[in-house]
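Just one chain is shown here, as C-alpha cells, and it is the form predicted on its own.
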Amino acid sequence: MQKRKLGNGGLEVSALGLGCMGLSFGYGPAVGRADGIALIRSAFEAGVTFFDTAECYGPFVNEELVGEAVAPFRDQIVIATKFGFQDGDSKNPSDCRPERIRAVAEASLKRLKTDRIDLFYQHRVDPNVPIEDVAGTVKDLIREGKVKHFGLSEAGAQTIRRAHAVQPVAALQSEYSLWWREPEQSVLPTLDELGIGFVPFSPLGKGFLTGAINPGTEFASNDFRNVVPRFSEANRKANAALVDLLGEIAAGNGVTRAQIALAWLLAQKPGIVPIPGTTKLHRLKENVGAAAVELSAGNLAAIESALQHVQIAGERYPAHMQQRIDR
C-alpha cells in the first residue's frame, strides 16, 4: 500500500490506517481477542501500517488488544491512542489537566507494551483547560521521549492555531465521510495552511455507506448507534438515497460502495488517512482494496454532482455528545 505524510514532522504512514475501536467498544459486543488480534496482524500484512486506539475504548482493553496484537512488528507501524476523559471513561466529562496527560501518557506505554506513542490525539477539546497548557504538555512528553507526535481530534480551526504555536500539530482526526462533509468549510483549509495532516474517522458513516444497513436492522444493546439521531428508522429511510447512489457508482467502476466512498476521502487531498474500523476480515480486505481504487476527474464531478440533489437526514450525535464538539 503507498504511504502518505501526516503533518510536516516527518509521520508517513499507510494510506487507509484501521480504526480499533469497534473490536472492543461502541458497536455492539467486543470481539475475542484472538481473532481481534488476527483482524490487526492481517491489517498488517495487508500493508496497514497506521492503527488507532485510546484508553476509552473498553475502556482500556482496546489499547492492550492493540498492544498484543502490533507487538511482533512495533518498530513497523504507527501507533495513535488519546487522552481526554476523566478516568479514562467516555462518559465523563472531560479532563485535560496536564497531570491527566501525563498520567494517561504513562498507562498506555504500559498497556500498548511500548516505549514511545507515536502520535498522541487529544481526543475532545476541554473548555477548562487552556489548549496551550495541553500542547504544552504533550511538547514536553515529545522532548522525554516518550511520544512522538501531537494530534487533536474534533478542534475547531482557532483552538487547532493556538495549539499549533505551542507544538506542531502532526494530524487533526475528526469525522469526514460522503455524509459529513462539515470540515470543508473551515478546518481543512486551516490544516492546509498550517501543514498537518487529517486523519477522518468513520469514512464509512458508521458502516451506513457500505450499504449494510437499512430501515429494519436492529443495533445491539450496547451500539451506540441506537442513540443517534441519524440513525433512527426514519432517517435511515430518508438516507438510502445516498446509499443507492454511492451504489449506482460502483456498480460502474466494478467496486463496492465502500471502497468509492474510501477512494472519494483518498481523491481530496495527499495529506488524508481515513481509518475505517470493522470487525470483519472480508470488510478489512474490501477497504483495504479502496486504496487502489483512482477516481477520474469525470467520476469525482459526477459524484459532486450527484450528491447536490442529495440531502442527508438527522444529526451525526445526540445534543449531549454534540455538545463536546469544539467550534
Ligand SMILES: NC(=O)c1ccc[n+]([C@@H]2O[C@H](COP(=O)([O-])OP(=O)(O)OC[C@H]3O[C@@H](n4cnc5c(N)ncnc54)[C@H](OP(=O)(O)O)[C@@H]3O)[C@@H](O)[C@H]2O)c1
Given for the second form:
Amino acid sequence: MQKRKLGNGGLEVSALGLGCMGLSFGYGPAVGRADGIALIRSAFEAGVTFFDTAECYGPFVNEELVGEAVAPFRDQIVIATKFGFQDGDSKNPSDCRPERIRAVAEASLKRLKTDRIDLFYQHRVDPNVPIEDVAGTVKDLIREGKVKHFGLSEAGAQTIRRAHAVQPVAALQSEYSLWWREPEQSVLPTLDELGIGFVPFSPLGKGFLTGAINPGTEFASNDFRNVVPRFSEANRKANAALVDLLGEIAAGNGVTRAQIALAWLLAQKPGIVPIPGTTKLHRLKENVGAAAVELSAGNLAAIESALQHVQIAGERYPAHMQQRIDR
Ligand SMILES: NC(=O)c1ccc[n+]([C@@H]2O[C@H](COP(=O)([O-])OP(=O)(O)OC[C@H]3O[C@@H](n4cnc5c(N)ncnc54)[C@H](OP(=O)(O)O)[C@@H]3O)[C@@H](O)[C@H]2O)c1
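Structure of the form predicted in complex with this ligand (previous: the form predicted on its own):
To see the whole picture, the full complex is given below, headed by that same chain.
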C-alpha cells in the first residue's frame, strides 16, 4: 500500500490505517482475543502499518490486544494511542493534568509492550488544563524518548495553533466522512497552513455509509450507536437517501460503497489517512482495497453535486458527548 506523511516531523504510515477500537469496545461485544490478533496481523500482511487504539478502549484491553498482535512486527509499524479521561474511562470527564498524562504514558507503554508510543493524542481537549501545559508535557515525553509524535483529537483551530506553538503537532484525529464534513470549515485550512496531518475517524460513518445498516438493524445492547441521534430508526430512514446515492456511484465505478467513502477521503488531500475499523476479515480486505481506488475529477465533482441534494438527519453525538467537542 502507498505511504503518506503525517505532519512535517518524519511520521510516515500506510495510506489507510486500522481503527482497532471496535475489536474491544463501542460496537457490541468484543471479539475473542485470538480473532482480534488475527485481524490485526492480517491488516499488516495487507500493507497496513498504522494501528489506532486508546487507553479508554475497553478501557485498557484494546491497547493490550494491539500490543500483543503487533509484537512480531513492532518495528515496522506505527502505534497511535490516546490519553485524556479520568481513570481512563471515556464516560468520565477529561483529565489531562501533566501528572496524569505521564502516568498514562507509562501504563500505555506497558500494555502495548513497547518502549515508545509513536503517536500520542490528547483524546479530547480538557477545559481545565491549558493546552500549552498538555503540549509541554508531551514535549517532555518526546525528549525522554517515550513518545515520538504529538496529536490532538477533535480540537478546534485555535487550540491546534496554541498546541503547535509549544510542540509541533503531527496529526489531528477528528470525525470526517461523506456525512460529517464540518472539519472543512476551519480545521482543514488550519492544518494545511501549519503542515499538520489529518486522520479521519469513523470514515465509514460508523458503518452506515457502507449500506450494511438499515432502519431495521438492531444493535447489541452495549452498542454505542443506540444513543447516537443519527442512528435513530427515523433518522436511519431519512439518511437512506445517502446510502442509495453512494450505491449508484459505487456501481458506476465497479467498487463498493465503503471503498467510495474511503477513496473520497483519500482524494481530499495528500496528508489524510483514514482509519476504518472492522471486526471482519473480508471487510478488512474490502477496505484496504480502497487505497487502490482512484476517483477522477469527474467522479469527485459528481459526488460533490449529488451530496448537495442530500440532507443528513440527526446529530453525530448525543448532547453530553457533543459538549466535549472543542470548537
Ligand atoms: N478520536 C476519537 O474520538 C475516535 C472516535 C471514534 C473512533 N475512533 C477511531 O476510529 C476508528 C474507526 O472509526 P469507527 O470504528 O467509529 O467507524 P468506521 O470505521 O466508520 O465504521 C466501523 C463500523 O463499520 C463496519 N464496517 C467496517 N467496514 C465495513 C464494510 N466494508 N462494510 C460494511 N460494514 C463495515 C464495522 O462493523 P464490523 O466490525 O461488523 O465490520 C463497524 O461497525 C476506531 O476504530 C477508532 O480507532 C476515534
